[in-house]
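First comes one chain, alone, set out as structure tokens in the form predicted alone.
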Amino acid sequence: MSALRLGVLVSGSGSNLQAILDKCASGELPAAVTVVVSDKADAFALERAARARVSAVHINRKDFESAASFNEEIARILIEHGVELVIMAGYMRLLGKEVLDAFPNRVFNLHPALLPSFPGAHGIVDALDFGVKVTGVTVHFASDVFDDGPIILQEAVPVNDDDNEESLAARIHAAEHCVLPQAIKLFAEGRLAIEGRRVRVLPEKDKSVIP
């Protein structure tokens, strides 16, 4: 199986990017990150990419007249690097149709809650403040609506009585670092089938059977 070429969109520290890079390097994930794109110049994720000798690109929204032209530039860079699957890993902007149309059903988003509960930029705090006993992590196909689109994988994370934002976030991030690479691997193996709002995970092919 040839390595799936990934483009990762980021806005912050890039801990999920690091998890992907590590699993690619170890051979656990049949993929390779070919470019990392950030809308923030000071995102530490860009440093992580540089250390891994991956192309790291900052695109400033203020340099573009419109959101459309900004997203067109993102799409251009991803295409230029031969990206096959786009990963939004802590990317804090709504991705435009210019990118979604260029990569139909090939854009993943990661959200730190069990969607459709607690969408938006404050999923961890919102779940904590609401008093839920269980929250979690969602990986889904992205759409032009925030935190919408068919759900690929979810993992539950219990909320403890003594949790604060920091302690809950630490356990959610740990879950993210497992679930996101798992979803990428399923895509790389051709095991995801979208059926309306549902994503069916196809059984693993029997490698002992020669077609």
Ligand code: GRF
Second form
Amino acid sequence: MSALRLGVLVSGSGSNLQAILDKCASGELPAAVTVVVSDKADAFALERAARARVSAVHINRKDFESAASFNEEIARILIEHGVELVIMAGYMRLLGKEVLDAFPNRVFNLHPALLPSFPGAHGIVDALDFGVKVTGVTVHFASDVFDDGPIILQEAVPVNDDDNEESLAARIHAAEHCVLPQAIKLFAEGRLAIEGRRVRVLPEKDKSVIP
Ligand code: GRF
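Switching forms now, from the form predicted alone to the form predicted in complex with this ligand, please provide the structure.
Full assembly next; the chain just shown is listed first.
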């Protein structure tokens, strides 16, 4: 199987990017990150990409007249790098239709809660403040609505009585670092079938490619 070419969109620390890079390097993931795109100049994720000798691009929304032209440039960069699957790993903006249309059913988003609960930028603390006993992580196909789109994988993470934001975030991130690569692997193996809002994970023997 040839390596699936990944483009990773980031805004921050990039610990999920690192998990992907490590699993690609170890051969656990039949994929390769070909470009990392950040909307923040100081995102540590850019440093991680550089260390892994992966193209790292900063693109500033303020340099573009419109959200559409900004997203067109993101799509152009991804296409230029031959990307087959786009991963939003801590990318804190709504992705424009310019990118979604260029990669239909080929954009994943990662969210640190069990969607549709606690969408938005503060999924971890919102779950903690609400007092839920179980939260978790979600990987889903991105759509033009924040934290929406067919769900690929979810994993539950219990909330302990003595949790604070830091301790809960640490367990959520640990879960993300497993679930996101797992979802990418399923895609690489052609085992994700989208049926309306539902995503069926095909057994290994029934491999098929998403149209
Ligand atoms: C993750 O918790 C992700 O779910 C959220 O932003 C965080 C990014 O973390 N959207 P990192 O940059 O991968 O460390």
